[in-house]
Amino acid sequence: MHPGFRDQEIVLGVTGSIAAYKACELASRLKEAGAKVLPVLTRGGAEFVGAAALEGVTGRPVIRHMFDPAQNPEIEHIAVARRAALFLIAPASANILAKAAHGIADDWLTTTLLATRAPVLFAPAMNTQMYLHPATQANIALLQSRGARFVGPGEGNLACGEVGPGRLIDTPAILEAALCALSTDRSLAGRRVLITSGANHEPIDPVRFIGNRSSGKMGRAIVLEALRRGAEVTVVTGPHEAPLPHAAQVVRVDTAAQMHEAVEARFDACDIFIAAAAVADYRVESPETDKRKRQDSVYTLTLVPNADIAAAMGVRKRPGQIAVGFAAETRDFVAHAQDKLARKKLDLICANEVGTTDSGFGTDTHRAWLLTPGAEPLECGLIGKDDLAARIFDAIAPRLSAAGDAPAQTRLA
């Protein structure tokens, strides 16, 4: 789980929705990530989930009443309002949205929402018609105009039998949104970041392909870090195992040629390009149109080179635009990376060791070095991929500031 949750005080408000039972899983995941979760049950929420369940998961007493004579001063609403890093309302009913929008303070949660200046994140969950009602939509718009954040709802089959928007968005999406809301680094606000991620599958025939072991974990970490810093993120991804953050715009491809085409179409509109995908260096020259039958003879494939996407964008970039690459190596890490940095005209390259049990494809860590033109390599050692993503953006920041250029969407408007 991302280190951005560690030791953060999160107030989890659970309101009157059938999806309230999912709050236990959400609280468990937050605590697992190192957050300090303070559960709050509204009167409606208590109709759907028991206080004992939330207390068992969080290890903290559930707040239910405004004037509980046994209430600990540490959970008095003003004290919590001041120290909380985030108020997460999940599920958020139509009722709580209406109260929050209009400043109604008739219980502990709504009173504390008025008193806090911490970020507030709502995860709506309700009947489709309730969600689409003009009053609810107006309340959401009003809250957003005041700085409140929203994640979801999802679409699908609801408990009431209707199909449409209103389902509580999946827990991973809520966790990602909470992580972004907790971040105080908005250095990429107004910037567009284009990222490649995952592997490529180069077809041999309609059934078989040539590929590599990329899981997409590094790409996911970079996407999430860019979102945490306020960027608008587009990710062009090949096949991958690690799920991509819900808030990113995702373009799915299979082959290196498809990835190259998708990047070319979006490159001019981005401020930062990060080539984190494990792009296939070669493709089969003439893939077969029918499945090849097994034969007791040698099967020879003729491979031809694919375009080097990072190099093509490094040459193409305009002044002020940042291009970042990766060098996955099994030896001579820094020497190979320095050659690629110069040859591909990149602003930064991350050399990372692959092929070991603790570094490379599918692992949660990398043994990595960061290289920029004219500077000594920065050895990161064995580092978590989330932390490495943060290091990459930290290294980009001075170059982006030095460029002194307006964000891409402003220039291109």
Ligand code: CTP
Second form
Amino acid sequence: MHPGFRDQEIVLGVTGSIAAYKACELASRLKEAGAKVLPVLTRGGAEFVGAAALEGVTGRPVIRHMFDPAQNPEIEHIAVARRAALFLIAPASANILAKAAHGIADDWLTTTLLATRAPVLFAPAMNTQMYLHPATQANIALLQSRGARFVGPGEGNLACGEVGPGRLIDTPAILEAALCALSTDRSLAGRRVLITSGANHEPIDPVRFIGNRSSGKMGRAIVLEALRRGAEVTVVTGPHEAPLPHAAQVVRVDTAAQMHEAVEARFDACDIFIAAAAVADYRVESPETDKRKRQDSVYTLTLVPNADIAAAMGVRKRPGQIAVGFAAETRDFVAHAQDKLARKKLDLICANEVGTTDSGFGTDTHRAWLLTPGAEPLECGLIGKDDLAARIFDAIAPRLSAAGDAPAQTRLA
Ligand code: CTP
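Alongside the form predicted alone that was just displayed, please also present the structure of the form predicted in complex with this ligand.
Everything in the complex follows now, all chains and molecules, and the chain you saw is the first one.
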């Protein structure tokens, strides 16, 4: 469940593509995430997937025809056009793109697309040559110029035997794009957000490392929320389990030193820096170049400290640039976090409890407090990581506007 999907009505238009069978999985994931899915099958879509399957996963009757004898009130297309939060056309065939681009209204979906002012997101899926055809590309450009959004297509082996663009992009990428399309908050449009996420692996020898339990879930939630608010997002990530949103630029690293270098190279171009990684405080002084052989004697490693990336950026930031950190604590949460906030010269720190079953590494929730210089700590209680990410951006919003600074993109241009 993501708060951005909660109770949002999504019209899922399934059109004539072999990928239509994947729409059942998509509908099911949308429903699981909290959305209310209204399935619509075009004539072409119905050739590839059965209405019963879509009805089964969504729990709602499938809209098939403009003049349905069943007289279901949901078929009142103007009412649906008005109340839907999003039209998601997945898979979107070359035909639906052409019809939508030219305002043709010859079935329920195309007619309702003309009537709605809700955001429209297309996930194209078709043969590579059809996708690359100038007519299709021109239709896509026309739809984009009117504000329609696109996700994908992916590249790879297509059902028709060709290799190239045309595959329906993965379900998680469609879900993320739908989340962004549903968001009405564009407060970070034109802003660049740089985020560290995940764990670090500090090598002992070519096959062993010292690591930590970070799953990258908090980093993922922050990346997604920044994208939802319209930011351009770069994430420097160490090893992690949680998949990162497709729309972010991802820089993969292993060690804290690599993470530091990657952040330094990108820091000046960002407006907001958020240090969500569980950075390794130490590294092995002299990692072995060959795999260490087992011995029956004691093996002592000498660890030397790594640089504190958040503190280095806190010192380096220019006026108007915002730096946010986390304080992972097992006790005295607020006191330790106050100390880190001041010592690392941050604009906000999120203290969170680690080591319990509902808060910390790998969990979907945190017990958290938000601290800003000179203000009382804001206690968030036990909170979902997605909600916490939203609270963090809400808390820094006044600082961003108070800084009155031009976004980094404009300044660097
Ligand atoms: N951090 C960092 N570089 C480090 C250590 C931490 O950028 N070498 C960042 C983390 O990403 C986090 C914040 O600093 O935003 C605090 O991390 P935390 O592990 O809670 O604290 P430490 O500074 O490592 O202090 P301690 O381990 O003593 O609690």
